[in-house]
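This document opens with one chain alone, in structure tokens, the form predicted on its own.
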Amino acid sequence: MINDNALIESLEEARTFLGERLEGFQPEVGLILGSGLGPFADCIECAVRVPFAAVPHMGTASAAGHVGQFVAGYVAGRRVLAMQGRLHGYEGFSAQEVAFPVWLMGALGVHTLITTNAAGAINCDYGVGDFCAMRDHINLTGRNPLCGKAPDEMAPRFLPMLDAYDSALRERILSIAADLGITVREGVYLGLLGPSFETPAEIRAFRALGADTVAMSVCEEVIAARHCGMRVAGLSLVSNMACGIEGANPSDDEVHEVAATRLEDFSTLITRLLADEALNDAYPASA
């Protein structure tokens, strides 16, 4: 566990350790894998894989599904640092230690944040095996990792939110799907903290906030990619219709069964964004 007053001493011990881990290797992107989209590293050629648990003050991913490494390598010529699978609040992890390999991307040299995830869909337009680019988010997990002395040290706590999701990055992806053909909508999404699903009745309340998507991570990422200075893009696969909309009624099960399905889909449209050339410069820290 990581405490305020250790966490950049802390952030300096596992950089070291992960930079010798990859032998020279410079990360321009980071990649985290969601649920059920973890195989797509497979794809990463040249890997190289340090599992969570090896790197120092980091957790271990207990969510089913979620491999819990980072895995190091190529993808259409691209360094690539990707996190195979997460760490989610519900698994009893503080903000910053959810932020933290975020935070441990950016000190490599991560430039540009690809945030994934599995979500529910509360836009009744939208349908299973669609996929979502974030427009915007709703942080509702009472949380924050900036909250500390440590994060101001780093950098300023007082970040700007407007552009958290990088407009130039969106319209690369919903432009490769339209060429690729595969529904990819442009929404917001709603973070929360779980593990239970929603009620019908929040799923209502959700909807009138103006969310489009709901699930249990990216938000505490996405603070902590901005707050080092990443460009972030964030595309969700709606692996379920939220609760009570058509009948539903979510399982964790739904959400593997689906993801296993967009798989091929999924890795097509990843690599296409990583080759790019929207990816190829360093954004500039906002604060």
Ligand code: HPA
The other form holds:
Amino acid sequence: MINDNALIESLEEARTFLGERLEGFQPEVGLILGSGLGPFADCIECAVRVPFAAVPHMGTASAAGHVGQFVAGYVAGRRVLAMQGRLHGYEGFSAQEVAFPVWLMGALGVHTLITTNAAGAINCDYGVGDFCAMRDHINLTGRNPLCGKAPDEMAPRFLPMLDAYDSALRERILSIAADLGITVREGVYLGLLGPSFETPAEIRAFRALGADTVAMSVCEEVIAARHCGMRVAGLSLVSNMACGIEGANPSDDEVHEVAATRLEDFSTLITRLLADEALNDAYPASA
Ligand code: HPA
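Take the protein just shown as the form predicted on its own and give its structure as the form predicted in complex with the named molecule.
Now the complete complex, all chains and molecules, led by this one.
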């Protein structure tokens, strides 16, 4: 576990450890595989697997279906460092502990983060099984990994968030999806701490705030990714309609069941995205 005073030293120890385990492999793209989406890690070639628990100062994933390991290797020729599962605030991790693996990816050279999750749809036009590319987020976790002294020593803490989600990457996702005939919406993601699901009144309030989807992850990771200069794409699978919409009463079982049925399209989409030359550089020369 980490505390703010030791964050920079902890990251350096973790970087040295994971760097040695990867034996010179230099990841370009980080991929966080959310609830039910972890099996995509089986598509990674020449895979090196490192449990989170083995990495100094990393928390161990406890959420159902979150294997809790790094998987490094190649997808479509792209050097990928995936997280098969993630750490959540509702498991008892601090915002910095949730963000730690993202900072670690940055320290290992990852320049682009694709973060994925299962989410409930607040927008009534969405359907279960659709995907949604995040255009922006509303962080209602009440937390931020940049609080404290150490993040400010790594990079300025007053992080601009105007373009947190890279529009060029999102355009590529939408265009690839259109090509493949897969429904991908574009919307605003709202992140909560959880672990209870929302009430119908909260969902109505979140709709009024401008949110299209809701779940219990992502915001802290994206803040950390931007803090270390990564480009970010976020993709949700709509695993359920949010609480109260057409009588919906979401459950974790439902989230996993739906994810299993959408894994094939998810894998096709992510593989095509990883192959895309838009991911070649941290930022295209024209940006
Ligand atoms: N609410 C919060 N988190 C979620 C949901 C939801 O409806 N679906 C998947 N994760």
